[in-house]
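Given as structure tokens, the chain that follows is alone and in the form predicted alone.
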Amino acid sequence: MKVAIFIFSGTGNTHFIGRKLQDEFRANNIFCDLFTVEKNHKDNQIINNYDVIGLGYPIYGSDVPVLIHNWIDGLETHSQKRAFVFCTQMMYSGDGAAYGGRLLEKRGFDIRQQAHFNMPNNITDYIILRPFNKHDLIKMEKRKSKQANRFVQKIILNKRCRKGSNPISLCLGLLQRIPYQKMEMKWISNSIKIEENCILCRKCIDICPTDNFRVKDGKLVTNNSCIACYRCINHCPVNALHSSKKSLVKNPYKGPVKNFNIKDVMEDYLTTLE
């Protein structure tokens, strides 16, 4: 069996789970490649070379990120190609993984497995939401390794497990998704605020997945294409970026593991096992 996992990760949580799943497949001597949808691959051709396709993304208001929507829209029909879906979330997303699964089913994929992975909060400029501490991260990594192992075993055995597909999860997902989608159109795309302490280091330009930043007349400005991934906010070296009107970032989320490099989420990780 050959597996290809496609992911989008804003600040590292989905990337972390994607690598865990890849490691578990490799531990079972299964060829597994990990791709980011941020890069322009010939994805339809790539998919044809694999037996099973995985899709992973962070949940935004029980919705999938715009980049994932666009990626799925660009897929050809792959009749009955086996696929699995996983999402990362802070608490609860209702039908977070099932929603992405339904979008893939419209492209002909046979969705056999869906999973939700609770991960540390990366929304760091709102007072009511705080990231977990380092001690929590250590415990989290052990728990997620076990959860990833269980999920991969179900994929290998082709056991059906579709988290979030029941009617209650669907209703709860809709309660979040409908208002979020309205808010996304009216507010999120131009939500980034830039403080005067910006040093024009251009890091946000380098790491933004939607090319939302540019320098104009010696100042950093936005292109109103934000998707609220929080990558720039958490990795600005002087905490000059935020989306909350009332608070700045005091404790940025630097990733799910120690010494995490944010540019890792933009790279493809390939295996050599068959």
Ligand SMILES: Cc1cc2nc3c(=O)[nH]c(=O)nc-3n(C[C@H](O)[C@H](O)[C@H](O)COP(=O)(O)O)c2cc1C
Contents of the next structure:
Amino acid sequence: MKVAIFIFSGTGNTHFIGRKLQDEFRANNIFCDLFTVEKNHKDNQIINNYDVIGLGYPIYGSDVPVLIHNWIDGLETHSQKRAFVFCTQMMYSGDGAAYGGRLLEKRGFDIRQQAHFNMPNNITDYIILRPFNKHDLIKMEKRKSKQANRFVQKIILNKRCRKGSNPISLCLGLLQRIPYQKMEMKWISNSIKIEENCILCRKCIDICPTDNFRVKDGKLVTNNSCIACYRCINHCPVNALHSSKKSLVKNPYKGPVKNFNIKDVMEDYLTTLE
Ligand SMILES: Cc1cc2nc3c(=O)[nH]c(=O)nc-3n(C[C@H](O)[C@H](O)[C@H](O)COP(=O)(O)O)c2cc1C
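Complement to the form predicted alone: the form predicted together with the ligand:
Shown next: the complete complex, the earlier chain at its head.
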């Protein structure tokens, strides 16, 4: 069995789970490659070369990120191709993984497994929670390894487990998704605020998945293409970026492991044959 997992990860949580799943497959001697949808590869061709496809994304208001919507829109029909979906979320999304599953089903995929992985919050200007410390991260690592192990075993045995597919989850998902999608159209694409303390280090230009930043007349400006992934907000070295009118970022989320390198989420992880 050959598995290809496609992910988008704004701040590292989905990447962390994607890598865990990849490790689990490899531990079971299953060939597994991880691709980011941020890179423009010929994904329809890649999909044809694998037996099972995985899709992973962070939940935004019970919705899938715009980049994932666009990626699915660009897919051809892959009739009866086996697939699984997982999402990462701070707390709850109702039908977060099932929603992505339904979108993939429209492209012919046969969805057998869906999972929700609860991970740390990455909205650090609106929602003020206690920041994660070293001990929380170690505990989380163990818990998520177990959950990833269970999920991969279900995929290997091809057991059906479609988290979020029941009518109650669907209704709760819709309750969040409909207002979020309305807000997304009106507000999110031009939501990033740039404070005066910006030092023009260009890190946001380097890491933004939608090229939302450029320098104009010696100042950082946006291109109104923000998808609210919170990558720039959490990784600005001087906390000059935020999306809220009032609150600035005090405790940015630096990723699910100690010394996490945000640029890792922009890379593919391919199996090298020995
Ligand atoms: C714009 C936005 C909306 C979010 N909405 C939800 C939500 O509805 N429910 C939830 O549990 N988490 C929500 N979250 C939290 C993220 O889904 C969560 O932290 C996720 O693991 C981030 O993944 P990433 O690091 O791969 O980007 C939201 C985060 C953002 C940035």
